[in-house]
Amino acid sequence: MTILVTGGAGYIGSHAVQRLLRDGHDVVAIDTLFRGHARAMHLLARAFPGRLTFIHADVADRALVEGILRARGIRDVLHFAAMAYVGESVEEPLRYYRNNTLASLALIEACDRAQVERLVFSSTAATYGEPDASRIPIREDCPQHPINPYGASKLAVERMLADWCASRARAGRPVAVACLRYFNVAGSDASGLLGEDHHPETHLVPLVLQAAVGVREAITIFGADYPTPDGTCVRDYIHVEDLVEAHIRVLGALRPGEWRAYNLGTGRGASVREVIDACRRATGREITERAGARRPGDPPELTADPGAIARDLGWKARVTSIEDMAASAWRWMLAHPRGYDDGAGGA
C-alpha cells in the first residue's frame, strides 16, 4: 500500500514516514522544504531504497496533489503539513490561515476528486485555547475556543474536515476522518538517524538542549508568572515515536463514515523549570536560565486526557518520562550539533 505524507520532511512528519516505511509501506512524501528537510527525505531514501517518492511540492496545488493521488492510487493520507509558530501566527495571521487552512482546504479537495478514503490530520490541542481550570486535563468534548490565529487556522480545517466527512457519507460514498489533537512534542527517533531541527527553533526542548551544547548562551523562560505552581508554563509532553504510532494506529482503525478526534499526550504536565532540570539531569550540563517577558497566545497550563484513545485503541504513550525525551534528543544533537545541516552520516 501507498500513503501519502504532507508535510513529510518535517520533524514530524520524517518521523511518519520512517515508521510506515519499516512497516512495508510505499510513502509518497510532499513538502515545500520551507521549514522541511531535504537532507531528512535523502537518509530515508538511502535506508529504504525504491519505497520512498519525495516530491518537492505545496499541497496548496490541488491539480498536482489529486495527479499524485490518482496516479499512484493512494487511499491514505496523513496530513502534517503546516506552519506551527504560536507567536509568528499571532504577527502573522493571514499567512497562518493561507498556509493551514487554505492549502488543506486544496488538499481536502484533491482527496475529495481522487476518492481517497481515510485521512488523519494532525491538528493541535491550541484548538482548545485557554480552558478553565475545571476543564484540565483536557478531553475531547472541551469547548474549542483557540486564542491565538494557529489555533483558529487548524480548527477551520477540523470543521471542513467534519463537513466533509458528512457529505461524502449523504452522497453515498463515505470517508473515514480523524483529527489528532496533541501537545508539545520531543524526542528522536530511537536509531538517531532523524532528529528535531527548526529554523528557527522554538521548542523548548531542543532550545534548553542547545543551551547545554553551546549553540546558544543560555535559555530565556518567557513569563514566570502564570498561575501554575512554579509560575511558568505547563505542558503536556509526548514521544515523537509515540505520537507517530498513534497516527498509525488510528489510520489502521479508521471505518468508511468514520470521523474521529482524539488528544494525544501522557496526561501528565510538565513546568518550563522541570523540562529545564530534566534537560540538565539527561545531558549532565549546567545550563544558563534568562527571564523574559511572556509571549503572547501562550495559555498557562495544557495537559491532555487521553483516556478516549486509550480506551478505543489501546494505545498510551511509551515514553513518559521529559528526562528520557531529552536523552533520545540529546543523542541525536550531540552527533548533529548544526542539526541537518552538518552532513553527518553521508550525502
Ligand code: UDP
Contents of the next structure:
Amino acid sequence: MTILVTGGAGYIGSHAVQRLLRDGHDVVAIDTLFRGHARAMHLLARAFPGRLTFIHADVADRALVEGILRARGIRDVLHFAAMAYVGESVEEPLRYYRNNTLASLALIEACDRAQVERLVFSSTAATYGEPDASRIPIREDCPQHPINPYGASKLAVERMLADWCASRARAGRPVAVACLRYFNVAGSDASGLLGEDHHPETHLVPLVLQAAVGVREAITIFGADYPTPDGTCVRDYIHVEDLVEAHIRVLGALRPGEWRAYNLGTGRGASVREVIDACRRATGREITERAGARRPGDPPELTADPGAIARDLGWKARVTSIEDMAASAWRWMLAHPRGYDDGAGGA
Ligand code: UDP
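Mind pulling up the form predicted together with the ligand next to the form predicted on its own we just looked at?
So here's everything in the complex, that chain up top.
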C-alpha cells in the first residue's frame, strides 16, 4: 500500500515516513523543503531502496497533488505539512492562514477528487487556547478557542475536515478523518538516523540541548510569573516515536464515514524549569538559564487527558520521562551538533 505523507521531510513527518517504510508500506513524501530537510529524505531513500518517492512541491498545488494521488492509487494520507511556531504566527498571521489553512483546503479538495479514503491531520493543543483550570488535563470535548493564529489556522482545518466528512457521508461516498491534537513533541528515533533540526529553532527541548552542547550560550525562560507551581509554563511533552505510533494505530482503525479527534500527550505536565533540569540530567552538562519576558500567545498550561485514544485504540505513550526524551534527542545532537547540514551521517 502506498501512503502520501505531506511535510514528509520535516521533524515529525520524517519519523512517520521511516515508520511506514519499516512497516512495509511504500511512501510518497511531499515537502517544500522550506523547513524540511532533503537530507532526511536521502537518508530514508538510501535505507529503504525503491520504496520512497520524494516530491519537492507544495500541497497547495491541488492539481499536482491530485495527479499524484490518482497515479499511485493512494487511499491514505498523513497530513503533517504546516508552519508550527506560535510566536511567528502572532507576528505573521497571514502566512499561517495561507500555509496551514489554505494549503490544507487545496489538499482536501485534491483528496476529495481522487477518492482518498482516510486522512489523518496534524492538529494541535493550541486549538484549545487557554482552557479553564477546571478543564485541565484537557479532554477532546474541551471548547476550542485558540489564542494565537497558529491554533486558529489549524482549528479552521479541523472544521473543514469535519464538514467534508459529514457531507461525503450524506452523499454515500464516506471518507474517514482523524484530527490528532499534538501536545509538545520531543526526542528522536532510536536508530539515530533522524533528528529534530529546525531553522530557526524555537522549541524548548532542542534549544536547551543546544545550550548544553555549546551551540548557544544559555536558555531563556519565557516568563516566570505564570499561575503555575514554579511560575513557568507547563506543557505535556510526548516522544516523537510514541506520536507516530498513535498515527499508525489511528490509520488502521478508521472506518468509512468516521471523524475522530484525539489528544496526543502523556497526561503529565512539565514546567519549563523541569524540562531544563531533565536536560541537565540527560546530558550531564551545565546549562545556563536566563530570565526572559513572556512570549506572546503562550497559555500557562496545556496538559492532555489522553484517555480517549487509550480507551478506543489501546494507545499509551511509552516514554513518559522528559529525561528519556531529552536523552534520545541528545544522542542525535551530539552526532549532529549543527543538524542535518553538518555533513555527518554519511554521504
Ligand atoms: N520556551 C522558553 N524558552 C525558549 C523556548 C520556549 O521558555 O527559548 C517555553 C515556551 O514559552 C513554552 C514552552 O517553553 O511555554 C514550550 O515552547 P515550545 O516553543 O517548545 O512549544 P509550544 O508550546 O509553543 O508548542
